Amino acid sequence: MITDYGEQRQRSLIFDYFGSDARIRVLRRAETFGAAVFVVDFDRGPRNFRTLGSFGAGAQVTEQSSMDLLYPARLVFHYERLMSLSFAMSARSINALLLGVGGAAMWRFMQAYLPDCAPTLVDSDETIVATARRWFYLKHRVVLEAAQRFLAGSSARYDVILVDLYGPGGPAEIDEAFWVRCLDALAPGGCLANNWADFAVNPKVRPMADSLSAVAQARGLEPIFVTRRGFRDNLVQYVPTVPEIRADCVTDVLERLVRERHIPDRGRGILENCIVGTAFPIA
């Protein structure tokens, strides 16, 4: 699987990509990581967005995380404002566990939505650590390790694990294992999310995703999964622990997450044209 191209290819798909009026602000290669990551600047309308990125097999451009330049707070990507739901499926949001930093996009949110939730951040790479820092203003502490040592070293519970860890060919290898050290960090009443990108066309997510379904439901636990009708977007499967958070009560979920935290514009439509389940959705 091809991942890295010569940088004046690696330009020209940035530009193919974002349009020839789209600033390239920094690109480099992540070793950890296994590829070429951007940075890159560009407009929509009279919106300015910033956005990290990567190089994927076939000279696919893939984005990793989103800013916008004028409200950093926002959360750009749909998947992103679905994972926010989790903060309102757990019974209190004192901690939370961010297994895979990106662009921290979450950080921001919770800076200025949650700022009495204390977060601690993990990723195994160094250079998307510092892009984050010079480009996305991350200012807060990073533990540099992959995320099974960190949950297999740690005994630490959070209210709140939000699971999002990628490489250039899509989405982690993730084991039985690592889902149980998850659900065993998870304070009294808290709740894991995950995102699944691709869902829909790699065969690796399913196998995944049932897994953690089987050590949940080894506990008593029913996941939950959202993701918009005609499954272009990214899944994010749920597990919460509080009895009451059910499939059928993700609206209110959503509700209550506006009105205790003043989300602005009611959420954007979060839910809008999302199918909500108890099982991996099937095309």
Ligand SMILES: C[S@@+](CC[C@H](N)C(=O)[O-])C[C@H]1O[C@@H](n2cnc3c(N)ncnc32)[C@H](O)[C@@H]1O
Contents of the next structure:
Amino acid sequence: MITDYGEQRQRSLIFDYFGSDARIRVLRRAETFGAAVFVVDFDRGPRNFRTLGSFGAGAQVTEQSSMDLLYPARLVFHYERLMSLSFAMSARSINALLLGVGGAAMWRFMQAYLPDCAPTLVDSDETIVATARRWFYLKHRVVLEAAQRFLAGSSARYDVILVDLYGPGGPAEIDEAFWVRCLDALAPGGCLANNWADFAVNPKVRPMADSLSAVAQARGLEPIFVTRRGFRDNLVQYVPTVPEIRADCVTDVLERLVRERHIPDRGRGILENCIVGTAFPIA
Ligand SMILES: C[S@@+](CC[C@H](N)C(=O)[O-])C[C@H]1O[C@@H](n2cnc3c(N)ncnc32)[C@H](O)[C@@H]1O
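To test you: the structure above is the form predicted on its own. What is the structure of the form predicted together with the named molecule?
Next comes the full complex, this chain leading.
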């Protein structure tokens, strides 16, 4: 019998969102993250998914990470597939830094498609990392630290840096010093990619994206923005350091990724209906 009415309400919100036949595997508070998180299994036609979700402001359900239970290494969210392009925007992929582990989707992808690339994983929330180990096949050491602190205390260099830092209120507070450290942490020829969720409606996003662009441009680097038409999906902002990687060659980048890494479905759909540019896509 459920005696905690807060929990009962959260369960009913999960069923409203994922359907009444969804199976809630776990629902618990993640202290550092600052909200309740949950794991839910659900079906969409013949496909079965497992999602790590959380509650945002106003008890809103937010999907943090998702896994196809039949093909766990395949990326479910379109923005994650976009972020994977950064492995073909960098001159080499010997190592990668994943800031924000969530349900470890990018890590599973790397294990399967970039087994020769050494990942470093950083996440600030112990409960989320434990949940990823228990429910999302994560089997890799994770540095339990805020990404900002990790970068401030590290002098390592990475070919690819993926930034996907989200809490219950949206994107983590990221300032210019963070972007400076991120770009300093890129190996020569490296590439950074950042995920911006709700970029068209969240007023916090634009200033942070502009700050990354300014830090990049001060080094003579041109950011690239990719999102799907309609502005309802996420926006990915890349900072490649190889001068030849420009917005007009993103299709070639995808071709390279498919050719070298045997991406599922030959990467079909990744760039379909996408807007690619060098400026934040909305005024
Ligand atoms: C959207 S999830 C990341 C999903 C991940 N990219 C994947 O492959 O499944 C966001 C994660 O960022 C973490 N996070 C938020 N702010 C952080 C910070 N300042 N430092 C480190 N991790 C943070 C949260 O704990 C959460 O696990």
